[in-house]
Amino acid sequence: MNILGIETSCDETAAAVVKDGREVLSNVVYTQIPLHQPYGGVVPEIASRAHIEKISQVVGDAMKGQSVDAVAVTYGPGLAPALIVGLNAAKGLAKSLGVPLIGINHIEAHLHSPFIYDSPDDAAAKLADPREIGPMLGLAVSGGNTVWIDMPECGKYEVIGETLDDAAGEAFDKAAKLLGLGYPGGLKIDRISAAYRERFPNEPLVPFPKGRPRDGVTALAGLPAELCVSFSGLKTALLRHVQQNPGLLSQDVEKEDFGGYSVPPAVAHVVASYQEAIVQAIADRTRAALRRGSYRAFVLGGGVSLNSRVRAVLTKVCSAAHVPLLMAKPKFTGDNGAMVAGLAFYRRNVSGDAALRADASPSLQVGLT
């Protein structure tokens, strides 16, 4: 069964055709990063306009030479103006082709990304069918989400922990802006940090907070504090560190190359320290979550899952827990249509007439049907 997946939840216009939920036959992504860089973050109105301009071309390129049996689309969560573009395009296309429409949850799609492949040599191609692996623990970590999810079986999801404020990717971007590194900040912070740690492996890092909320905080909404994280205090600690060290961002300080970026060594030190606080916060919650269940795999998805330090630390965490770590191929870590089309083979949040009547759901919860 070939399914066309359409993804426009944020600032990527993406479409892909996937066979039987796993094999990627085509994958097209148009990124809007250059459009949003002057503003230091994604502007919903600009994102929506760019989706409108590019959606026909992206979908057309993905469908070249392909026949499809269904159309799947992200209808939430995400930016409302962006979601509407993809949803409306998918509705019109499904009607014109005379095929079913399937609505998919964006976060759940990220957790399917480790199972998709475009080459028989990919590690994902050698994995068992996801219906045969459960129970699994999932972590979707991106610019908009940081959430731990219990998956007792394929297609079943329950949130057991999450960020109470910023997602990890957002925390990276805000730090990069504060430190003058520009937008987007995740890749820059990762490369600068890796280079700094390699050059100064024994240098003590700034002890930034790892953001564990207190038990009983209203924002937990019944979730256990040990599985939740708050990055607002970390951002405040970074701001105070910069304020207490006024020479840190001085233009007169000599700069050096760290991972391809020219920054003062003191800034690289702060960048590495900040990243480590986020990574260890994620690792601590993951350890706690793995102790709470008997899992056969840990599934990692989302754009921040491409971070080299996140991957290295979570590999050790899973090894210590004797649980296999399943990670997406780098090209499938960000927002893409392949993860949407792949999941639609196994999971239908809404389908048929209900999907054709569905509205964009910016705050769509994981596990809802």
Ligand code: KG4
Second form
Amino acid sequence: MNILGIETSCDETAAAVVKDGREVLSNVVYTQIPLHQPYGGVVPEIASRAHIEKISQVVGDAMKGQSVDAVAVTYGPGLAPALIVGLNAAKGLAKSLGVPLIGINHIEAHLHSPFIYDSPDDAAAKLADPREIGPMLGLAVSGGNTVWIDMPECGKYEVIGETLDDAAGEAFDKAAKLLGLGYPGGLKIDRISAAYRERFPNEPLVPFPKGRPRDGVTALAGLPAELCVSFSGLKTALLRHVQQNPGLLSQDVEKEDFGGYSVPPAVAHVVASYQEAIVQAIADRTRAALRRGSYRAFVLGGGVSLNSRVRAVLTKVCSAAHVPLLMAKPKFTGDNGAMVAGLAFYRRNVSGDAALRADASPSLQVGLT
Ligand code: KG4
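So that was the form predicted alone. Now I'd like the form predicted together with this ligand, please.
Starting with the chain above, the whole complex follows.
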């Protein structure tokens, strides 16, 4: 069964055709990053307009030479004016092709990304059917989400931990902005940190806070404190560190190459320290979550799952817990239509006439049927 997946929840206009939930036959992603760069973050109105301009071309390119048996679309969570564009395009297409429409949750789709492949050599091509693997623990970690999800079986989801404020990707992006590295910041911080740690492996890092929520705060979310993170304190600690070291961002300091970016060594040191605080926060909550169940796999998805240090540290955490780590192929870590199309083979958050009537749902909860 070939499903066309459409994704416009944030700043990527994306469409893909996936066969039987796993094999990616086409995958087209148009990223709007350059449009948002001057503003240092995603501007919903600009995102919406760019989706409108690109959606026909992106969907047309993805469908070229493919037959389609159903159309799947992200209808939440995400930015309302962005979601609406993909949802309306999907409704029109499903109607005109006379095929069913399936509404999909963006976060759940990220957790399906380790199962999709576009080459028989991919690790994902060798994995068992996701319906045979559970129970699984998932972590969707991106610019908009940082959430640990218990998946007792394929298609069943329960949030067991999450960020109480910023998502990890947002924490990376805000730090990059503060340090003058531009937007988005995740990949730059990743590369600068890796280069710094290779050159100065024994240099102690700045002891930034590791994302522990304040006592009592998690009671509001009703989730166990040991599975929740808060990155707002980390962000403030970075700001304070910059204020207390006025020379840090001075233009007069000599810059050096760190991972392809020209920055003063003192800035690279702060960048590596900040990244480590985020990575250790994620590792710590993952360790605690793995202890709570007898999981047969840990699935990792979302833009931040591309981070080399996140991957390395979580590989160790999973190996110590004797739980296989399933990670998305790098091209499928960020937002894409293939994860949406793939998941729709196994799961329908909303389908049939209900899907055709569905509205965009910016705060869509994980696990709804
Ligand atoms: O999944 P994604 O494309 O969009 C959302 O659904 O949010 O994730 C984008 C986020 C951005 O915050 C970006 O800075 C971050 O992922 N990111 C990274 C890396 N590559 C992208 N963060 C850390 N390390 C990376 N290598």
